[in-house]
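A lone chain, given as structure tokens: the form predicted on its own.
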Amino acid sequence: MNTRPHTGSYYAATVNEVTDFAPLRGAQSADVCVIGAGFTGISTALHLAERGYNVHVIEANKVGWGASGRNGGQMIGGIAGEAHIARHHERDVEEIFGALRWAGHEIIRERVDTYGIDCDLKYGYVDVAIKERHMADIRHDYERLHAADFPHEVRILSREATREATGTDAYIGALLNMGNGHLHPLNLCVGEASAAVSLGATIYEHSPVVDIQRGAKARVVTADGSVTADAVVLAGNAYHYLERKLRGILFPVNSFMVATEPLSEETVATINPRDLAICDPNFVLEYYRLSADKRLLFGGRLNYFGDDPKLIEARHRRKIARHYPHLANVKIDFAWGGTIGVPINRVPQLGRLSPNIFYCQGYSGHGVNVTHLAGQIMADAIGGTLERFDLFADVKPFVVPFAHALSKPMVALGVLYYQLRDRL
């Protein structure tokens, strides 16, 4: 059986449980099959248990394998695509989306109080800003909250304050909100399957789907056994192969991280004294924090398509100099990759294959927050109620020949034409 345990990363190896469910065996039936057990799956498998359906969730490999249990960490509001969804159905932006944005962060919120998820959840966080032309973005949005009456406190930087805050004079302002924040995105994603599990849905791990079998219901097919349901969530984001329908519809993206060693308090204080979630706007992008261990977890996007930790842990040790000239020898723990859904249009894919066949997909990096409001989504239109499901189903992706045959050259150009348009 072609299946792995988790990446070498700082999250697995702190993962507060090692999940050990059985593979699928023999034939099952169920309300609602979900195939992917990363946020999306396991989002909208707790969403349906919640409501009483009978749920099985099938993962090729583990719980938070792919990219829920490999990314940033940061939670951030807002929905790529925005704009793009707002002009196909003819409305405004802000009526749309205002308080949709956040709608991921209130359901993590709430999860993480009433089931007792320990993730380390921690607010705060920064938009910082390279080039004149980030700040007036940054004015925008903060302009944009403040007229909504967002409830955290929100504010612009200075350069100086920006520097006190991120330790570093490479940006020239910033936006603080204490609205966003960050967590360990592997025990989220596990805590919130044993929540799953405890309201009596079923996961099977290290259980490739082959087959999917169409009809009044559904037949999922594993190598070993199958789940016959009457609806179907296909939910494997970057990682899904086997629906040929979905393969040219979004890019695979890699990104990468690394984490360091623990940090002294008088280092911490001199390079994220508020414990901030701190991300660049550029499309070639870098984000950074600290884990609750103060370890410095450094990510960013590189025109790389293994998963080499020593290539990895080179490339980042340079990025973080740039900042942290003092870091330029710390000792780095741990080195990973994963990969996430890049549609062209930047919409997130949810639709349909069939009537009872659903798929969700594609967050372009948004996806701690979008995932979780997709999860909610998805159970909404499985149980009929499909006004939001549409608001998104009825944007029709781009669909590129071949994407996903070549899609590692593709992606090296797009890296390198966002690049030199981030230098601009």
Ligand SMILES: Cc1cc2nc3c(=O)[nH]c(=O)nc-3n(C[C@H](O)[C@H](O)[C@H](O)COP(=O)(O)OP(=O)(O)OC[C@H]3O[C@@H](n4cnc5c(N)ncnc54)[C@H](O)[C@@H]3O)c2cc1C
Contents of the next structure:
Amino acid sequence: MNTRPHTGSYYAATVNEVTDFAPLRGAQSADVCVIGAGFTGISTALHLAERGYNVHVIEANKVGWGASGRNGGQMIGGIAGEAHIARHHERDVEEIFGALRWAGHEIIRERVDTYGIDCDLKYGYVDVAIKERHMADIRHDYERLHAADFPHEVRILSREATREATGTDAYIGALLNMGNGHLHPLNLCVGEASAAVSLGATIYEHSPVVDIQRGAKARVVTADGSVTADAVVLAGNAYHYLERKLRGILFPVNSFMVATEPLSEETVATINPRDLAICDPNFVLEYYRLSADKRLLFGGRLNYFGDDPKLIEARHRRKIARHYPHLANVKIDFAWGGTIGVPINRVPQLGRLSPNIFYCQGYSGHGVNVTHLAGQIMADAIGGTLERFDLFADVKPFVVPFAHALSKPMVALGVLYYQLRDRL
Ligand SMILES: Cc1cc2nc3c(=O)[nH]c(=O)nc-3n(C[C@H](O)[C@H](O)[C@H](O)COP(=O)(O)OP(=O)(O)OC[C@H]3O[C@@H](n4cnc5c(N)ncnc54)[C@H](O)[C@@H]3O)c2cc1C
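What does the same protein look like in the form predicted in complex with this ligand, given that the last one was the form predicted on its own?
What follows is the whole complex; the chain from before opens it.
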């Protein structure tokens, strides 16, 4: 089976360390075998290694090869599908989620400090409003944070203050949240992988898993080897292809990014003087921020399935120029795409396929934060503490109709549907 190098992203071009873990060969054994080395897999492995487990992680391509090494790097609080989970458990949303919404941020901050991970972590984020109904959501979020004594600066910005912060007239207001932030996601993922290895974890790259044999001890099989383990965690998210059930409960939604050339200080002052991450509220959304070397990293969803950098560049250039006419001819150095796993009810999918085979996927656009929390919850579940795991696992996922046969047309229809809804 072919394995693939990193996509041509800005992140891959600026990664601190090009990982080079040997493929899996021969018969190995572990306490826990994790399949997939994105944030979910690596975060789970690091939590387990910190608790003394012998963990082996098997990755088809490279550490951070999937969405985790390609994303907008926006560290956004909250968990998609909260209301659905609360309804299912007949409990108040705040009672369940008060402490969980920012738990992933805290894990990231601690890891950056503890392991000295250089991933350009910065704080400051705005949720911008395009329509009056978005302002109502912003006011609601503001009041909720205020009532919960949120320990970071949170402020509603007027239209004028939003224009000053974002350099564009596109928005009618915003919520500034200095508890959210942004980072270089591939450097975070690779740094966490090194931390896990320093604590005894083993990582194999270029090793697509082709079979999982169930049993009191499970056997995870690749072309040239196997790992026998007491427990297995499937962390392939939208790139998972092995277990039919898991492929059938997620919408794979593509999102695309470009990175411009580094911008001058004067230009930066006109578009994002406070170095904030900016995200709009649409489903077919736009999200953007500056990199550490002052490139504009601009992302958005497109109804497109390929990975032609020229096409991604052309479409995103038009969007950038709508916000920043003076950047209409800016040089674009990198263009790439990736796939996000979106559950129909938006509830992150944590569960089991058998008593010792766990899975964890489907964070929609909130994966940077929620994967880190999910890794901790998976480590708890493997250790026998199931309270937070069951919050998610008890919510039955919706099956995506014809997901296997019609995945591309279904995604196209889904994106069109949401595009229409965004316009209302
Ligand atoms: C363009 C883009 C922008 C985004 N922007 C943001 C953002 O700004 N903020 C945010 O919070 N979230 C964002 N997201 C979402 C976020 O990146 C994801 O939710 C998160 O990275 C998912 O992590 P993961 O580890 O579950 O999956 P992935 O990172 O996709 O990793 C899955 C891994 O499993 C491996 N794998 C799959 N099958 C096998 C197998 N059989 N054998 C071995 N390995 C296997 C794959 O090779 C892959 O490396 C974005 C996503 C994309 C694509």
